[in-house]
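Here you get one chain, nothing else, as structure tokens; it is the form predicted alone.
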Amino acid sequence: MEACRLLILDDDETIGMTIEAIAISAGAVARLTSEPDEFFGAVADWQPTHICTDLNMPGMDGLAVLTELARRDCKAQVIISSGVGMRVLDAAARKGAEQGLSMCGVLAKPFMPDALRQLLQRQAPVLRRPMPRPDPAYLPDRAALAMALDQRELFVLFQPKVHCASGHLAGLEALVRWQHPVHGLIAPDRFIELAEVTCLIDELTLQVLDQSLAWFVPWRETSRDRQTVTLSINLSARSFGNPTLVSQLHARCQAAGMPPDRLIFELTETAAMDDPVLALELLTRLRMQGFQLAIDDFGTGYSSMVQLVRQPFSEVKVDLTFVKTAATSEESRIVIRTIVGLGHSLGMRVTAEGVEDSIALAYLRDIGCDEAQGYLIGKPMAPAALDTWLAAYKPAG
């Protein structure tokens, strides 16, 4: 391993010098400035594998330093040190990783030498860098995605959801894609609100359904340990409107042999919201059909609870956004554990999305998370690789 080499960003000396001791003692090479030219000199020079930088300094405060870093593509992982409070950390520290840095963690002065030795010494999270959307050269219309569903060009990859506890595979989330034959791969968010307004996601998403249905079934049934793996499906708010669409949804189940009960249909949080009557209706339906309910992206609305209360839902899925910060944020913490309790005292299944981590991982499987998803565990996939992931996992229960 790579041996730790520590800058330190910070106006008090007093502090810096200890924080530098401590980093020496744990075995690291530590640099010490209070000056931020100096800083971002050895940043490029010295190119250190941990930053800590100090949020309150007159000259340059945190923040700035932080949106420098990610304007120079720092590659470093970054700890943060202030006495302003951990909320005020944690959103700092929000705001890196939203930047796209690693941010290592955090230190609330004053802070025991045992709290900088970890966070040295253990492997960060990797949070990735979201990437910007370019404009596009290419902009369908709703000509153009009418022909691509003639012409099935919509095509499902799958991404695996496991067991927090025992690591074994759960079930599989279906993820609709695009392959233009001219302007190549079209991602879903170029064309499912563009179906959404053309009166078209009706179609898509039986395009979608009979997919997967169509692999699924046959998959599943090869052997007995995956006859209690689940598939999950979107669900669009736009079709609460189409009074055949549960009979649809049914009789295409019944006729690939797909039990209900194995099939999860996801929406949204907000989308729950729209229209909060329909919803009820639809969606009891749905249910008294034997499928599976899952409210996606929870915690983001304003009436959480309220929708998570008054809808048949059997899963709550924690937004992506609190768990891709569990390793740093107490407050993401915080906030998934609730969700966790308040699922399981209603009854619900809970699944973490976004789970890129280790440590993530472990929090949820301490907490008694029941599944999780994510590029930790597996990416959306192809069929063909699929069964080339599962010959290669390992549960890590």
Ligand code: C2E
Given for the second form:
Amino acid sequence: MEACRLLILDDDETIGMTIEAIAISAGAVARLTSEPDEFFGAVADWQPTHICTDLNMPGMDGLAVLTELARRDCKAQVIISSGVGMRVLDAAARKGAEQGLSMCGVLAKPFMPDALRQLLQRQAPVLRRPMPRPDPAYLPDRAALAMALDQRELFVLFQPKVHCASGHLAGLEALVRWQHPVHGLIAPDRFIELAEVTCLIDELTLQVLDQSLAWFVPWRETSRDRQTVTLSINLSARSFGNPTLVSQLHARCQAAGMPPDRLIFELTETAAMDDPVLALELLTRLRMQGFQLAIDDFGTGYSSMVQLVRQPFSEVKVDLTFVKTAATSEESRIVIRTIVGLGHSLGMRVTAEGVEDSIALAYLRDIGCDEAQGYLIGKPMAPAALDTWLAAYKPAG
Ligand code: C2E
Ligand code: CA
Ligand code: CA
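Mind pulling up the form predicted together with this ligand next to the form predicted alone we just looked at?
Up next: the whole complex, starting with the chain shown before.
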């Protein structure tokens, strides 16, 4: 039992302390927390051999905890506890196993001390299944995506964007992924349009926003340098039809303690163009709430100029097709330079996306482009990898 390190996540302090006491009496070392952030910090730093998580907690539900543990490739033996009944517990345990976790067992509350002791002594993974490989042939449908949203299978990666001149971190863009329990990792290109046409996009946007804020707000508060770092969230124009969207987005930010002026909503120009009157109203309301707005993939649509002038954008993102080819194509360089000039004359910040080589970055600096984003700087990353990236990142001189 000496090697057993049990990490407990439970919002009920009395129950948590009971579990802790039983574990210690059985010879384990135990740590208890009611805070998801502290919990995931301990998962990374303390490397527990066993985890005991409650299924019903305010702020984060147990299924989301399991998904996040699977995404972090957690190797601990996982015990789930709850007072909701055995069938729900069993279903949750199956879900954890399908995601690749070592599910050690379930603990129905109220439980006998012996039940927990036995679980802690059970070392062999009972239900472990390997993480599924990505399946490129899989075409998700509405039911699958609705289930994924319900089961919290979507998660967010963050891609850094830096100031071209100094190389310092300027912001992070949230990019969604779907970890399907059977078909593996699915890229957003394969389900965003589906979400849009099946009216699931608002739920998706809100989940992406909530997950991003849950990590970003405490992260930005840990240092003064991070106060100016922005968070970018992609917004679909399909959501313009939802009259409560602006107030929902605002309420989420307020609840999370996120200053609206650090949050940028990115829209593609084609999306913003579909119904310019509706777009203008929604975008103006977002701006009035203090949010920033970026026009995404700029340069690919045909009435780009019109949109840029008419709508209240604060940032323009040059489409990556131009930036990727900047080193080799004079035409691409002309397009980029023109967009930078246009954006600046309209008082906007210009970001170049898809910076893959140092020639492109040097060119962007030369022409006074404000920010750069791309694989040369950093790929979309999970929060833990981002901290490592940040510690190691040296702006190219
Ligand atoms: P986007 O908003 O234009 O995001 C940039 C895409 O380019 C991302 O792909 C990113 O991984 C990729 N990228 C970044 N740097 C480079 C680079 O240097 N080279 C190359 N070749 N690619 C680079 P990703 O994450 O697959 O996202 C694809 C698109 O899916 C996004 O394009 C966005 O339109 C959409 N999307 C992603 N997350 C969300 C979301 O939460 N909501 C909505 N509505 N759409 C999303
Ligand atoms: Ca974007
Ligand atoms: Ca883009």
